[in-house]
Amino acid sequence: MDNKDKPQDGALFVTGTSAATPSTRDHDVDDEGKAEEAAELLDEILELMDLDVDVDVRSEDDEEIVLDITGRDAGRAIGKKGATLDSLQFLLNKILNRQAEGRRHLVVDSGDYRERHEKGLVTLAKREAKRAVQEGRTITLQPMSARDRRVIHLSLAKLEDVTTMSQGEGTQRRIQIIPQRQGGGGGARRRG
């Protein structure tokens, strides 16, 4: 077995064309079949990733389509901290929303992973806000994705005793939770 025949863990190599590769047909579809087209495309991508999963349309409306990944390899489809789900979602949105008309946001989820993750972020935000106020000092959180930072900012926006601010660049961007001075006004604001 020479190097080109060895399997590469974590890499996806497609050689030639086969029935398992996503079709080259134009993925711009009318609004009626967009959910089914999205589910079919995601299923093809996950099959190429050699994951034993199923894809279903969980819900759809005029603005959003939610696809759900279930099965034995669903954990691998989620990836570390949801990174694989986010990547799949990004790809699907780029492929299926090339045309301005009929654009609908695609959400890729597995079970209730996104909901559980957001609840955990809200809990973290409130706990760290309480700590910032008690200690009277700014608390800086670990770097996180734009989506996760948004959840934190929104969860603390109504608290009057802290403000939030994003700091840093790129993948090192993190949130600071800043306690308000006693007698100072204003509620939490998102700055960044």
Given for the second form:
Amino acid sequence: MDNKDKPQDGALFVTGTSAATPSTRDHDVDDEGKAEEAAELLDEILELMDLDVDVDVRSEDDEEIVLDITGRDAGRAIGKKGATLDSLQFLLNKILNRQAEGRRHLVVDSGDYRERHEKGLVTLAKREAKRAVQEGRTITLQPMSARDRRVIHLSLAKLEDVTTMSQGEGTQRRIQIIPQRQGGGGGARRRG
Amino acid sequence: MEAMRELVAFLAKALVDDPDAVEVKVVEEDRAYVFELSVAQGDLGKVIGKEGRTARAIRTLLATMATRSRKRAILDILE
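What would the structure be for the form predicted together with its partner chain, given that what you showed me was the form predicted on its own?
Zooming out: every chain and molecule, the one shown earlier first.
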């Protein structure tokens, strides 16, 4: 787990001749260790919560680090509607991204939870969009997190017969799916 | 209960600029443990968060722990 002993493959990112100065090296070490640091922090929180789980780094790139929770108590770490998982993710981002430098978004997942959740959102969005068009009226969805709303906005962005908007504040913010009349006034309402 | 107190203290210390000022007292009531969190004045926003989101996230984790206990867990942030 000790990344400080990891050989430095920093050459790719190095320009000029100051590659070996301590400050440059330290920065690289900090940056490369961030995923491990995040995994350790999450592990510590889950241990304090007395949950029997393991934490691994699933993937990381320049923008994002994805952590994976597995084990007997993974379901408890997800919580009702993913509320516990979202809270863990929110706090981890708050704690680890306090300084602007080297900020990378942390995603906390458990198995395929987030993938399944997103697929569910897309299915819901398409079904409700169809209903909005068929019934010729605006449909308002349940309040959702910014991330979930984004998934829905994106999943309906290509459809020409509806637009989406968010309304309300804070935790009460909801998506509205609004049917678009085709061809302007005069009842040229789209069939089907 | 001690584990819940530790969790609140751990998270608060990780969130604030002045971890030495973090204190968590536990008040036991009939149906709940009340965790009274105090932090340096300038750090209040760090534990509460925009629209109370940080406090809500800590409360969610406490609630997850409390499902195994007979009592509810309440987080009070002292101003």
